[in-house]
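Shown next as structure tokens: one chain only, the form predicted alone.
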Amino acid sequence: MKLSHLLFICIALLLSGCESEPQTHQGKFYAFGTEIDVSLYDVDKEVANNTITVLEEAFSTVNNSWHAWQPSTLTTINAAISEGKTIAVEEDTAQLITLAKTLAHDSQNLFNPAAGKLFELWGFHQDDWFESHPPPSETDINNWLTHQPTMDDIHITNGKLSSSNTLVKLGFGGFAKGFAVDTAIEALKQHGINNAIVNIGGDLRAIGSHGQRPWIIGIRHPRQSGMIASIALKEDESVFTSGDYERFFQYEGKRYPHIIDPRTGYPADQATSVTVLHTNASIADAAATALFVAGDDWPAIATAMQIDKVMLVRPDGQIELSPQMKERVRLIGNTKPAIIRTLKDSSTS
């Protein structure tokens, strides 16, 4: 049963009344590698509590389903591809597929969910990804350069799915948090929970309001402890990060962080964390990637993607706004004035 229903129908079961004194429920469950924290405002507790274990159950379902290295949906889709099989894929899975190509054409490929071939060689489609180990070597690398697998090299037909490209490994990492927390927040607002924030990791989508005040959210300082600045969200927004500091591994001295940059084949180095401000959960977090990615190119694909609020901090720990996140957000400590970066081009105004 596709994740959607399955939620939609629990939720319904579970609704009731509602306290006469409006109070915010907590719950805190692990998924997707990471630590996930719902908060639910004026909601009955009974029913707080019991949809907190649903949706546990629920991620817990998707992680399950497009694990990249442990036996999964994904893994299977995967042995096909490097088999050049055709492969009968469901609804749900075409759909979710389709929408990475879409992601990824819009990035111009920066974010790129065909590569992970080339994020297997560096070690990270793995449990131990965290240990030292040699980076892959230049030859490995230039022949993953030379076959360049990408989303176009994907073709579904009438519920199958094939592959004109054996190296296309297909991962979802960076943006399946996005996806489920996207089909969770619809399925609360399908039953009547309007105020709420399923938090995966410091990344989120909120709803509503806490009361009479807003969801007020902190972003992590990239290479300090504490908060870099802080957004109060309206109504229905999401905020996701794409960060060197979380998966990296180190070898004889140098630090590898886990963001490749397609192009290259080597980790991106010219950020330390991009930021992005947007309605919808799935694009903010392929978002994030593909403009960490870009580096001095983020203006351009941001604009290419429709993403007008960017926050990227440099690895000198200057400071870059769109002109529309600098309205939205409050910087926490920071020494150095912003710049403001137009979204025409790449220009510095």
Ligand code: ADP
Second form
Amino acid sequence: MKLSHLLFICIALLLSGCESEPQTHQGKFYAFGTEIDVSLYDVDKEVANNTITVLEEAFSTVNNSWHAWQPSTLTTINAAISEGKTIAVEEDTAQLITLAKTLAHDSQNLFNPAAGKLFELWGFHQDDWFESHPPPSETDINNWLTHQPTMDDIHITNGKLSSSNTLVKLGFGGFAKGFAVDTAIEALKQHGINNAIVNIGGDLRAIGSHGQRPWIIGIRHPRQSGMIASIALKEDESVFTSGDYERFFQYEGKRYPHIIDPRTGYPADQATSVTVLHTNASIADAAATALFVAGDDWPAIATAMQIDKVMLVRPDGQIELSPQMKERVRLIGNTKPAIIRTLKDSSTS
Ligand code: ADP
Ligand code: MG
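Following the display of the form predicted alone, present the structure of the form predicted in complex with this ligand.
Let us now look at the entire complex, which starts with that chain.
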């Protein structure tokens, strides 16, 4: 079990500690190689159990459709792209790819889900990604950089997808969990459930409240055990964090984390974690990845992506906050005062 889960569950248990009904029902299952925790407030047990089964199916469908290397809708599309062929896509597939195009464009391609070949070169698109192996050769990275695959190369017209660059390989790991969480929340709302949290490995979306109290969630410290901050959530909000501490491999004493800067072809190294608070989970997830890559430039990219609640932890431990995030976050521990950075430009205030 990941630490982030523990933190979340501790808080949830604390909140549900009171004797009086109604209660919180917890369910858990696995998808995307991680644990998914669902908390439902004020529903009866049978409804809770049925709902959790529905959510398990929703997650499994998203995972199976968008898996980057096991046979899926995505691998079929990628095969067509690499052969220079046009392929028919379903309406919902087209919608997700169009969303990926918009998010990539808004992030100035720092969120680049067309860079699947680069993620593959680094060995992250395989089941044994954590095993030690040498980093890719400079020649391979430079070759990828020369062709710069981006989502702008992808065109969808009348249900037909084509790519003007055969080196585009779609890889939605940067926002698939967010998309799955949005899909799950939609399913909950359709089932008339209005007070819930869907938590995937510490990233989550919460709707409604926990009775009279808001849902309160913890954000994991990127370098120490325990939390760095907590946030009391409002009506319908998502909190997604991208970090360098969970998915990385080591080679000859050096760590290579899994978020890659598409400008250099190498792992981004100007942040240890980035947390984004936003209504929509897909957007929060993509933005956390993009701002992690942006590093020092994060305020400009956040502005371009219309994200206003950001917390970024620098490699030296310095916390940076947007003014809107400062209003929402409670920092924990004896941390140095956070630097507040305005979003209109990338200057420090
Ligand atoms: P996690 O899913 O572990 O919380 P992220 O949301 O930051 O982390 O996604 C990281 C994953 O996204 C990587 O494993 C890779 O598949 C993909 N990825 C890496 N760099 C980028 C990038 N610059 N843009 C889009 N996707 C990326
Ligand atoms: Mg992400």
